[in-house]
Amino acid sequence: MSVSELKERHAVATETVNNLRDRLQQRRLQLLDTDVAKYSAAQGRSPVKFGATDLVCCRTLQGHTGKVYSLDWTPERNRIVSASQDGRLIVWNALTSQKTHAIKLPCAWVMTCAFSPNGQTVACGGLDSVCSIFSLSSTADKDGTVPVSRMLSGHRGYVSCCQYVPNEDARLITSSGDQTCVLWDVTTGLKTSVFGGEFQSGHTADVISVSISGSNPNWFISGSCDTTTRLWDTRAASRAVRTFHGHEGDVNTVKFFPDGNRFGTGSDDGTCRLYDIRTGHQLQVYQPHGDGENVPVTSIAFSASGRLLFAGYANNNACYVWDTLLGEIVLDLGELQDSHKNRISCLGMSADGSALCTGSWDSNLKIWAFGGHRRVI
C-alpha cells in the first residue's frame, strides 16, 4: 500500500474513532437520569452537620524544611511517610510526633513516596525518572543517607506518584511522565507490564497519580493530563478495560472508593467527579460555587465509608470536605484553627479511618481526628 493510501486509511480511521466516541457520550448522556446528590435529596437525605471543634487538628508533623509533596500511611501501627522538597523522605510516628528516620535522597527533585504493606520498606520516585527503595532497617550515616536497595529504572519521564500493591511487599506500581504505568516486581527490579506507551493503547499525556484497589488489587486506575482517568487489569496491559471522560483538564489525583467499586477524581478544572467502575457513569461533580476562576484540585482522600471526600486546592490552605451524598462543602479545613499556611498538595487517611494527614508547601504535616461527641446509630 502506498504512503498516500495509507493515509487516506489513517483518516477514515479517525474520523470513525471520532464518530464512535460521539456516539458513546450521546448515549451515556441519556444514561445519566439523575446524579447522586439528586437522588440522595430525593431519599430524604440532609447534610452532614460538622459542630465547631468536630474536626481537629490533634498533630503538627514538623521537621521538613520545604514543600511537602507527598505522604503515604502505613496499613497497621499509623506510620507516616512523607517526600519534600528539601530533598528527604521523612518517617513519622503519627501518634508521636517523632521521626523515625529522616532519609537524605539522592535525586532531591522527589514527587512521590509510598510504604510498603510489611512497612519495612519505602518507595519514592520524582524527577530522576527513577523508583528508588529503602530499607528502614538500613543505617544511615550522619548525614542521613541511606543505601538504595533497589532502584526501578526504565521509566522515560518522571515518576509522579507509586503505590505498593496491597498485601504484596514485592508489587509496585509507577505513572509516570512518559505516559505510562508500570508494574513493577521489587524483588528483581525489572518490570512486570507496561500499561500504555508506544505499542498499545493508553493514555496520551503524562500520567500524574495512580490508585490501587483495596478489595481486587488486580484493578488500578490512573488519571492523566490528557484529562481521561483509565482503569487496567493488571493481568491484561494491552488496553485499558475503561476509560472515563468528563474532566476539561489535567486530572491530578485519583483515589478508589473504599468498597472498590467507585473512584474518585481531581482535576486542574477545579472539580473532583465520582465515578462508577461497573457502569463507566459519572455519578457526581464537586463544584466549588463562585465566580472565580476554577482553582485545581491537588489532592483528595475519602473517609472510611466514602459520606466525606477531602480535598486539598492550589489556593491558599484549603481542604473542602464534601457530603458525597449530597454534593455540598461541609467544611473548609483551612479554616479552622491550627490550619495549614499554605497549599495542601497531599492528603491521606489512615487505614482505620479515625484520622486525615494533610500535607502542606508551608513544610508541615498535620494529622486531623473527630474530637467531637460521636452519635451512633
Partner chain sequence: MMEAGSSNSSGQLSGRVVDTRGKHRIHAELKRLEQEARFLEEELEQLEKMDTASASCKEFLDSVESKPDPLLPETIGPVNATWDQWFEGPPEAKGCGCFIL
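Give me the form predicted alone now, not the form predicted in complex with the partner chain.
Below: the lone chain, stripped of partners and molecules.
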C-alpha cells in the first residue's frame, strides 16, 4: 500500500471518528434535560445563608513585595507556602502569621508552588521551564538563598503548575506551556511518564493547571488553553481517559470535588463548571449575571463537603462563593471587612476545610475562617 493510499485512508478514518464524536455529543446534549441547580430547586433545597460572623478574615500574612501568584497548604493545615513576583517563596505559620522560611529563587518568574505531603520540602516552577525542589531543613545563607535539592528539567515551555501525588513525597506532577504534563520521580529527578505531546489525545495548547484526585491518586485532570479539560491515568500515559468540552476560553484552573467523582473548572470565558468524570457530563455552569463582558476566573477551591465553590476573578478583588447545588452566589469575599485591595490570584482550602487562604496582587495573603455556628461546610 502506497503512502498516498495510507494518507487517504487516514483522512477517511479521521472524518468518521469526528462524525461519531459529533453524534455522541449531540446525543449527550439530548439526555441532559436538567442540571444540578434545577434539580435541587425542584427538591425544595434552599441556598446556604451566611451570617456576619460565619466567614471572617482572621489573619493577614504580610511579607511579599510583589504580586502573589500561588499558594499551598500542608496536609496538617498549619503551614502555607506562597510564591510571588518578588522572586521568593515564603513558608508561613498559619496559626501565628509568622514566616518560618523565606527562600530566594534562582528565577524570579515563578508561577506555582506546592508542599510535599510530609511538609519537609517545597516545589516551585515558572518561566525557567524547571521545577525546583527545596528542602526546608537546608540552611540558608545570609541572603536567604537555600540550595536547590533537586531540579526537574525536561519541559520545553514554562512550568505552569506543580502538585505532589497525595501521600507520596517522591512523585510530583507538573503542567507546562509545552502542551504536556509530566509525572516525575523526585528522588532521581527523572521523568516517569509524559502525558500529551506526541499523542493525539493530548492537549493542543498550553496546559495551565492540574489537580490530582484525593480518592484515587492515579487520576489527575488538566486544564488547557485549548478550552478543554482532560482526565488522565498515570498508569496509562499514552492517551487521556476522557476529554471534557464546554468552555469557550482558556481553562485557567481545575480542582477535584471532595468525593473524587467530579471536578470544577474556571475559565477565561467567565464561567466555572462542574463535571462528572464517570459520565463525562457537564453538571452545572456557574456564571455571574450581568451585562458586561465575561471576567476571567483565576482560581477555584471547594469547601470540605463540596457545597461551596470559591472562585477568584480577574476584576478588582472579587471572590464569589457559589452554592454548588443551586448555582447561586451566596457571598462575595471582596465585600467583607479586611478584604484584599487587588485581584485575588490564588485560593487554597485547608485539609480539614476549616479555613480558606487567598493570595492577591496586593502582595498579601489572607486566611478566612468559618466561625459562628458554622465551623466547616
